[in-house]
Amino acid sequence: MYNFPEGLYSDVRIEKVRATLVQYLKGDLREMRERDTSGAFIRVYDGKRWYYSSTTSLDKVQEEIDRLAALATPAGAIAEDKVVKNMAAEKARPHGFTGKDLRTVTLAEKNGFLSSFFPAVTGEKTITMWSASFSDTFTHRELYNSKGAQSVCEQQFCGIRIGMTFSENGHTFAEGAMKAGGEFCELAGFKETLDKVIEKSLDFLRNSKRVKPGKYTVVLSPLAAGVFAHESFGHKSEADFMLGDAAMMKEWNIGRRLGPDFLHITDDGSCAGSGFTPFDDEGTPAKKTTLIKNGKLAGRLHSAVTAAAMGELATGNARAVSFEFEPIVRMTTTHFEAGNMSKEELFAGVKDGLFIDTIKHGSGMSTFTIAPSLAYFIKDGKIAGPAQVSVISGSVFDTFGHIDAISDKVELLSFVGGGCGKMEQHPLPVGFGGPYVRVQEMSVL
């Protein structure tokens, strides 16, 4: 396929995708269209540095591979590089999605199912800005390397989401409802979804009461608690941030004791949903990694350059948000296991506390954060009233071992319209969620 030259890997992904976006804004159509974009990216590897290239021209890789080993020094014995040892070389079966093509379902189609929730919405007087859309992506990836390996890959997805504004006296409160699936007849139950949002808003809207900022024993509902395993430990799992990093290494060393017993994070990404990646951008496939065992850390996540660098295997963990960018250590699907008790255990062994049940964001480095949306006080064990919380956070080396509860059912989320930021690339999509979990002295503003 391509003229890969000689002493030197060489790597070739192409991208072609279909996305679809209808969007409204207050009623009013604002989007709607198919777009068909393809792309190329181009790594070449000399055992010492990495040259990429990124293009629109697929006609012209061939020339880009030249010129990036134009750039490059060939090393004679690069077979033997650890690095290159990782790739893939094997030319793997052709990996299709399940289902109804999206690409077949008509743009009316999928117009009219989203117009459908609009009655809902504006039947109710205190909403006074909305928005809705429906989008979905059908993406086709090849590989190549010079190592001789092939796969092609084909995924899709789909999701809807109605952004809603409350507003009555003086006081507003905003808050979304979403569904996403890898059809479109997975979307159907959104209408149940919608109306609980909407009931649960109004209810934060007129009763909600701003918290004392302090410390408290906080519950995470699956959301909150996908976020948290996301972004307090998925992220420090993330090989890239330990290579050539003695004192990393030393404090993630497997074995080491995090959390109690209970205590089990895994990242996979063969769980179907927004962070399903079958193959990897390095053409490794998808492993159910376990980051967290019996509360000791137990792995970490891995592309195949940090792999080689740390002696150990690829995790199909190399990932890029499109063609324009390189592959690096990203997560999949990436959640709590499920737990020690029920989730009614769970509240009632809170006296004075907090739930967090839906978040606007998260975020993840020495200090995790959670910005909550719905929040609610937690008193003897029951919910008591709609709380405004600005954010919770922690440090992640302190905050598993604060957690004392998790609940033995598991919910897996997936996601539309945004995802995972990791330097410059953003978003990609990831799936997370998880059992309740209970974490003890969270700080609470």
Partner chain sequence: MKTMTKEKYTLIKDEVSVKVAASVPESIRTKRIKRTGVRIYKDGCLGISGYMGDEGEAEATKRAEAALAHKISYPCEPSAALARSVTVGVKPFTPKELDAEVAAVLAAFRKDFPQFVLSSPFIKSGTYTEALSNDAGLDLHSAITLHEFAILFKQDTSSSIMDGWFECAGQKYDRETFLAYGSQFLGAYLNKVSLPAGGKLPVFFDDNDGLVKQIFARELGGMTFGSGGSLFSGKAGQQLFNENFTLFGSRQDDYLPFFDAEGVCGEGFKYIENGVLRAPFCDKKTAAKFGFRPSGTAAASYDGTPEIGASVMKIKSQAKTIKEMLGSQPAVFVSMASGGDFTSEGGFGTPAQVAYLLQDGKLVGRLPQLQLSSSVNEMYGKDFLGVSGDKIMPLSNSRWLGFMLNVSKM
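Just so we're on the same page, rigid core means the largest C-alpha set that superposes within 1.5 Å between forms. From a predicted model like this one, the values you see are computed outputs, not experimental measurements. Numbering follows the first chain given and starts at 1. First, how it differs from the form predicted on its own.
Positional change of residue 376 between these two forms stays under 2 Å at the C-alpha, relative to the superposed core. With the core held fixed, residue 315 shows a CA shift below 2 Å between these two forms.
Superposed on the core, the two forms differ at residue 9: its CA moves 2 Å or more between these two forms.
Follow the form predicted in complex with its partner chain with the form predicted on its own, if you could.
Since only the chain itself is given, any partners or molecules it might have are not part of what comes next.
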């Protein structure tokens, strides 16, 4: 399709995106739009240096390849370069989606669907502030490189979110309801989700009690466990953070014991949901990468560049937030794998502890903090009322050592209205979720 220059590695990533966004604040329409964008990101590598360019003129891509090539110094043995060896070389079968094309659903239908949930919010007098949004994206991606790789895929994703602030007798509480999927029909059932969130939020507003700071046995929901796996561990697994950092390389010693034998964490771009990507932005096919296996460090996430620097293989984690950016090492769907007991058995083993159901946010690398939203006391294995928890925190690796139970079923979750941020690239769609995870002696404030 393109004439790639001799003695250089080159690739072209093309994106065409249709995006819809409908937003309301307390019933007032703030934004309703459909937008089409398209562009290409072009790279040339001469074995010593990368030359980048992005353009919205798809008919000028060959000109950009030639312009970048003129800046580079051709190398006769470029095919033997370690980075180039890690680049994809296959012509992949085009990937498409099944189901109804989101582009055939009218903007009026999408707006009407979102508006149909407003009465459930306006009918509750304790809801003093609320926002609502519907968004979807249809993405066509192509990747071509000088090794002969050709990859084409079409993906779509949509979701609805309503955020609410509840106020009564001087107390306030904020929570949100969300549903997402690859098709419009997958958003059916959101009314039940919304009603349940409102019910739980009112109970929390009226009956929650402040937890006494200290060390507790904590049960993390699939959502909370997923955020912990992503924010507190997944970012540490991204190999570009390790390059040139001897201390981090030593900390991430493959084979290092972190937790029990039933502890496994993986990153997998082939999982359906918001983290799905059939190939990364270097053309490497999605794969399952084991980060922790049987309680020991087993791997890390790579681009072709970081893999070459560490003598390992690319993992399909070179991702960019759009065609305007270069690919860097990013997660896809990072989660705990299924564990050693049922959910019921896991809870039954807690005499006096806490259950973290939903969260406001989480962060951390060597140490972490997670700010819970809906949380509950556990007494003698049973939920015993809502608990006000400011943060749970600790050392990432030490916390793995305190895990003593993981439930035997995994629940992967999809999200809209946000994403992962790294460097200047935000928001990148990723997936969360996992099983229920029980942790002993977790610090709680």
